[in-house]
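Read the single chain below, which is given as structure tokens and is the form predicted on its own.
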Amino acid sequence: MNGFARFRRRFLRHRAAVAGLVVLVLMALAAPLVGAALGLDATQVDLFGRYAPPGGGHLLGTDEAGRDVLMRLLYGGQVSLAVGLAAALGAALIGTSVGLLAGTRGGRVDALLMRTTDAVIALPVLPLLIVLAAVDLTRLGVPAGSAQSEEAALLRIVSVIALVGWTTVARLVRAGALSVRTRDYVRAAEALGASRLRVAMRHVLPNVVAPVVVATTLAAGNLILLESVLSFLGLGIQPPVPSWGNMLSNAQETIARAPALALWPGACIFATVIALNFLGDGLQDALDPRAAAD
């Protein structure tokens, strides 16, 4: 049995991971399909239909502006998932680069990079994120039109979250690189004159991919939570673009009148984080080289 077939079989045996993957796919793809099927638009305002109860064409009712709650949840899920996954990938890229360089170079480079990692870990994450998210891009030379665009808001929040989320991956990659460096085939490659870059890319990196994939998947859930917190505080994704965080922020003002407006985005965040954790567990089992052969 080849490697991919073995991976697929192991992953499919993990039912919770499969269920988590299904939930994430539905969260990512359901919005346009549901909108087309029901003839609804997440941005359509109906001030005469504010706080409508579920039913009557709105399966979950409407919000304070008469917009369909279900459609805003689905499109908000796309935004939150995109931010979380993009930030997780960015953090994984930074962490892999730092860990690979530290593990393969050693010495002063290793010590400097690991102390930098320790310093980032020691920083108070939420206050730092608040400060970075509140930076006015126009003062950094970004044109006002670009700084206030939806794309700039998404890119900024992804960059800010990725800048503090890479430390776990860096430590995992460094530990894996230090272990792989002592193996005979790596020593043989070095004895034959292979450069450090070639050794790192051809022999070390493939051996640390599995833990990086698992760590990235698990980190995505935490990064979605961070995005939700920043959006809740008004420093993340800005309306009218929906995200679960800013939906919660809007709902706090009307929680006495319409508590469901806070319940639904909270439940979606909870379900998504659990699904990502299940997916990470399944990937860990499927990629574990110590697992018994099928």
Second form
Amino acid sequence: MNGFARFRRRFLRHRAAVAGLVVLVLMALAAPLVGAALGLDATQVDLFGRYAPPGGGHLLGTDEAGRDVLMRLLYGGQVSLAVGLAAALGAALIGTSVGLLAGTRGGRVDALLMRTTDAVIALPVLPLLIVLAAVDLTRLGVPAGSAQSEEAALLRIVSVIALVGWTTVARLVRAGALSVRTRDYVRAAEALGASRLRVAMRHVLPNVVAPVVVATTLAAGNLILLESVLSFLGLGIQPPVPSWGNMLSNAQETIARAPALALWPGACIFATVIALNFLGDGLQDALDPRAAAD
Amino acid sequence: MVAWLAGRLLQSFVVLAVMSFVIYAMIGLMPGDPVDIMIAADPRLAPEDAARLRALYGLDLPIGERYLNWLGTALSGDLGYSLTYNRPVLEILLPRLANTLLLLVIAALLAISVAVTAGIVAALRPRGIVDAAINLACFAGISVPPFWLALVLIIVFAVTLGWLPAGGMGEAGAPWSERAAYLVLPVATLTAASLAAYTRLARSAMIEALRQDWIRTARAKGAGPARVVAFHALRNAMLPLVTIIALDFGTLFSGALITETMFGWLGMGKLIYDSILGNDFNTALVALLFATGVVLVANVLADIAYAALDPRISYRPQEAAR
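Switch from the form predicted on its own, shown above, to the form predicted in complex with its partner chain and output its structure.
Complete assembly follows, chain above in first position.
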């Protein structure tokens, strides 16, 4: 049986992971489909229809500006998912580079990079990220117009959360690099004059792809949580772009009048993050070469 | 041992020094410096006045020079004033630190004791039905947004049932029993944030420990199941658990920021958040430095505890630098 068929069979046996994948795909695709089917969009304000109860034209009712809650949830989900995945990929890239550099160079470079990794893991990251998210980009020479644009805001939140998500990948890749470096075929390659870069790319990377994929999936879940926290605190994705975090921030103020508004976005974050965690667990089982070869 | 400890302390000191510069530089990039705030308060100030004030306070110097000036003053014991409270920052900070530590210590102890219990129960029959249930609960626990959990707890226990206060810390002079009610929801939120992760650790550490040869030996010599678990396995399982949990202090502190903000608990996390949003940058700077320092000290203590607990650990410097 070839590798992919075995991977697929093992993955499909992990029912929670399959369910997680289905939830994620639905979450990613639902917004335009449901919007087209119901003829609604996420930004239509109706000040005469504020806090409408569920039912009628709005399946989950309307919020404090009369906007359809379901549509805002679905579009907010697209934003949160995209931000989380982009940040996880960015973090994987940082982590892989750091890990490869540390693991193939060794010596002082390795010590410096790994002590830095330890420090990032140990530090109280949320207070530091809050400061970073509040930094005035115009003071760094970014023109005022583009510093305040929606794209800049999204790029900023992606970079800010990517800065904390890379440590696990860095450690995994470094460990992989160290264990590969002593193998005979790598020594042979080095003896034949292969450069460090070539050894890293041809021999180390393929060996660490599986754990990196798993770690990145799990990191995406954590980073979505982090994004929601920052958006909730008013320092992440800024309204009117909907995200689950900033929807909750509005809902907190109206909690006595409309508690349901505070329940839905949180339930969506919860469902997405647990789906990613199950998916990561399933991938781990399916990709782990040490698991029984059945 | 001494050399190892010195190396470890030096490393923490370097991290703190680097972080003090990073934090100082980031705070310098906040929207609005002190002169901007003065201009906002007094519209008669002309742009020339602003430039003169900047020169007077040394705000026009390069960042490195400004940092060294600030560091010199800070090391001489002058940490400056809080803009919001018009009092020395330290006077504001220390009671807040005590409030945060109270929250953190209770939550950490609670999370560890529940996690170890759940981890043992799960490890006794891996892949059994109880293990599966605990595993599912752990997945839920690591996936729930902490601020949303706080909101749900407020909706259920404060708004709907009315059993507990939705926030605040109680009257300063009130008896301890009354003030304890204000602790329940924040502690529950903060505990939940770490409980799931700790339980998974405890479970895998216990399974690993129960697999060892000395467990078989103990069983063969007639030790009962309770004795094997409580005495032989748990002691060994606690080692990795203690280190990882102690190194998790930074995460716990991040959780405290969310919890304190949600429940109006007057701790360090809320102080940092409020002072950044309120342009009280000196308070934010000092509070962030203190938070970093406290976390680094906790990490060093964890390392020492680990080294002291485990006779197999070597203190040679090259080992410590690994």
